[in-house]
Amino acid sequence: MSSSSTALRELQRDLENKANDLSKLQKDIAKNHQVRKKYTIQLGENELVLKELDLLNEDANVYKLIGPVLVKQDLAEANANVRKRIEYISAELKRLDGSLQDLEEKQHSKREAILKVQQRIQSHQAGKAKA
């Protein structure tokens, strides 16, 4: 008798650590969700300032933000910089969604390894009640 209820005890303390496992990767999951909302808006608004870059003439002025001071700053390396920005931010879009991916799987099978375990501690439960 000591031993099914030992058993149980395990079971509910396997169950217990997967619970905080899932609610772990669910946090990381809603961090990745904030880090690429935070991306894509970023992203957004480099693309805005490189077709506001592509209007102006090539002798514009053009100047850039340094702490408290504009600074003057050719239209080319604007540009170029601009354009640097747009492709590690896509590139880090990239690799949030390839994270958020493993994360989803992650997530799913440890959904179904409680699954798993809640069945065995309702069998076992059932065995229980039978005797």
Contents of the next structure:
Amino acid sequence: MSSSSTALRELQRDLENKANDLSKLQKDIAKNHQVRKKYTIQLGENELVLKELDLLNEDANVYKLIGPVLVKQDLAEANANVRKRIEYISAELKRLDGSLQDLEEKQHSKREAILKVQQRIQSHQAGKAKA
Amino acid sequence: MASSRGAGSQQVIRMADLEKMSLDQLKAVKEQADIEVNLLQDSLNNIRTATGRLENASAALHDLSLRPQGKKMLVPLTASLYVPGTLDDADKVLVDIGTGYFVEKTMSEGKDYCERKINLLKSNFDQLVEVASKKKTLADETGVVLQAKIKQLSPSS
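I've shown you the form predicted on its own. Could you give me the structure of the form predicted together with the partner chain?
Once more the chain from above appears, this time first in line as the rest of the complex follows.
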């Protein structure tokens, strides 16, 4: 009987570990969503800025706020900066998409593994009860 | 922004499906729908606030355009410190277009900018109102079916 109860304890420990892993995965997924939300907002804002810059004449004055200082910028340079930023943010979003998919797959397989361990625990306990 | 939740695929929950679901599933659906409705209401409020601020800016611009050059005014340095100054060129305005960029525009361009932003916000607002009312209908319907099921299951003697 003692060997089966140590086996049971091992199974339960395994279950605990898997449950911890699962909750860590879920936290990672939540963080992914948060970061992705932030990037999506920034992307939207930058695209608005780009649209405004496109509407300007060649000779319009563009200033950038750097800390407490308003610095005059060249329109072409401002355009280039905003475009580069948009590219960067889009690349980050794609990367986040990839890792989100990866995390969700891991979460799914972790859930299945937990289910299996739970079933084994149940059958173990049923086996003990019968004997 | 609309792609962030794939709302289209979740939206197709009909009355028939609601009837088939168990009590727990119904509760989960209702909670989810309530959370989404609250989120959408918050967004709607944010848009309303932003639109209000833009309309204030537009009014201030219009007011500024009426003032003659060289007019004496008080310039705020902090929330409680004002310094006397004179109005220089009321035809040029600096517009904050986001992400730390400012553009020098003429008065009419500035007014035009405010108009454009207000219109953009208004159309976003209208779109959101549609989505929000659909979600609210779903939440209400789910609530109704939930109540009916609870009544069914509880002994009616």
